[in-house]
Amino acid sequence: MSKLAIIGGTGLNQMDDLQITATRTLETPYGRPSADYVFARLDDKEIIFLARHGNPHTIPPHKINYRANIWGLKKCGVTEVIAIAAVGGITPAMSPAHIAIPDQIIDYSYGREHTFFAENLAHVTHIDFTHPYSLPLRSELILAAQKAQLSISPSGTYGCTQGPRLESSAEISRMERDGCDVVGMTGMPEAALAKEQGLHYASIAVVANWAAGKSAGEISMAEIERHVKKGMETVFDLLKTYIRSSNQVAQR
């Protein structure tokens, strides 16, 4: 039976009708995950939540132990991962509080532990990353958005930067020329590690602000928090619709 995990902020486990059943602390070969794994049920579906930045929210993007997080989910029996990510909007459709389900990613990060295939190998291992996100899981999320009558972007390219600083306007201009629609700091190596572990992985990107140079004035945390709060209302509707109507992607 497939099991769903949701990676994101600490408030994700506050969805209506959600019943928290247990928490689990794990040690992994790669160190401690960001936080305890929170087990919950929505109707008859089991879900595991992981706070990517810790609980409380104290771990910056470049310091997240992505390998421990993904290894721990696999150890818990997870087969599907939905990653919630706050992003900056680059292209005109990606306005604040908008939701996108990316289909491609460009990695601008550096110095992160980005693979499980680094040491003690019997042979060099490569994964096919042509499609960084699970096609079946993305299709199910898009269908759920349609069922819930939610306005989303069903595709887009996520550009992952190092953080924790925000980008310069010149960097955003370069990313736009590269084909990026949104910019975030946590999409990689999370997506690649999930693929290395054979997990169905997809992202729901919540646009928190216009990226640098795309609006007048400086980007403020108050602005980001306001737009994320509004966008998360759509995310909750999307997640609940997906969970309740899921056809068990990993079993097909």
Ligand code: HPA
Second form
Amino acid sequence: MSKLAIIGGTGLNQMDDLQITATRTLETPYGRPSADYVFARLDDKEIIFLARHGNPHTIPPHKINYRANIWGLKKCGVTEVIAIAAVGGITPAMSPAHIAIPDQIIDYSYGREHTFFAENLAHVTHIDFTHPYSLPLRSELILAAQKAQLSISPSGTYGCTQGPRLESSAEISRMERDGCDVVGMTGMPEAALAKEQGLHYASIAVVANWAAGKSAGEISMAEIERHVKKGMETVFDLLKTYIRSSNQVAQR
Ligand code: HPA
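Could you present the same protein in the form predicted in complex with the named molecule, rather than the form predicted on its own shown above?
What follows is the entire complex, opening with the chain shown before.
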């Protein structure tokens, strides 16, 4: 039996058919997580939500306590994590409101607390990160997308920038040459920390805008919000189909 957590932006708990059953405030050895853990039920399946940017949405990407967030999920008994992430689209298929399930990551972020293996070590630990996202969880999400007849990209490389500013067009051109399909600010160190904790971790990337220099003019917050809202409808369909067909722990 698996136990699913969804890390996401705001609005996730507005998914219809979802019933909130409890909230839990946690302190961790790494400090406070971004928000309370919200326990919810979809039919008979239990899910845990965490608002990555806090509730209300006030924590910028480089200030998120990724270690506390992941440690808290592990403490709640979570075994798999679906991370919802707004991204900029770099390659042609990644148009606004499109959905991708990335299979690779390039990390351009810096100065973030990025490992659990830093202090009080009996020995130095290097985790394998060849496949940064869980292969079985990605496969199940791709199957759910097919089942729900959603048109998504089943792979793609996610480039993680530091933020909170958006990128320059030269930075995006460089990322494209590196092989990035989408750009976001929160994928790392979240994915690596989840892997260090032995969690199955996959991401659903929602394209919010064309990345810098990929369309005429500047990127506006209004545009980002509009496309994320539209993309989230697809994400909800995908999540509901996945949860209903999965073997999540049933509510006791
Ligand atoms: N760049 C980085 N992160 C983002 C973007 C972007 O263009 N859009 C949404 N998140």
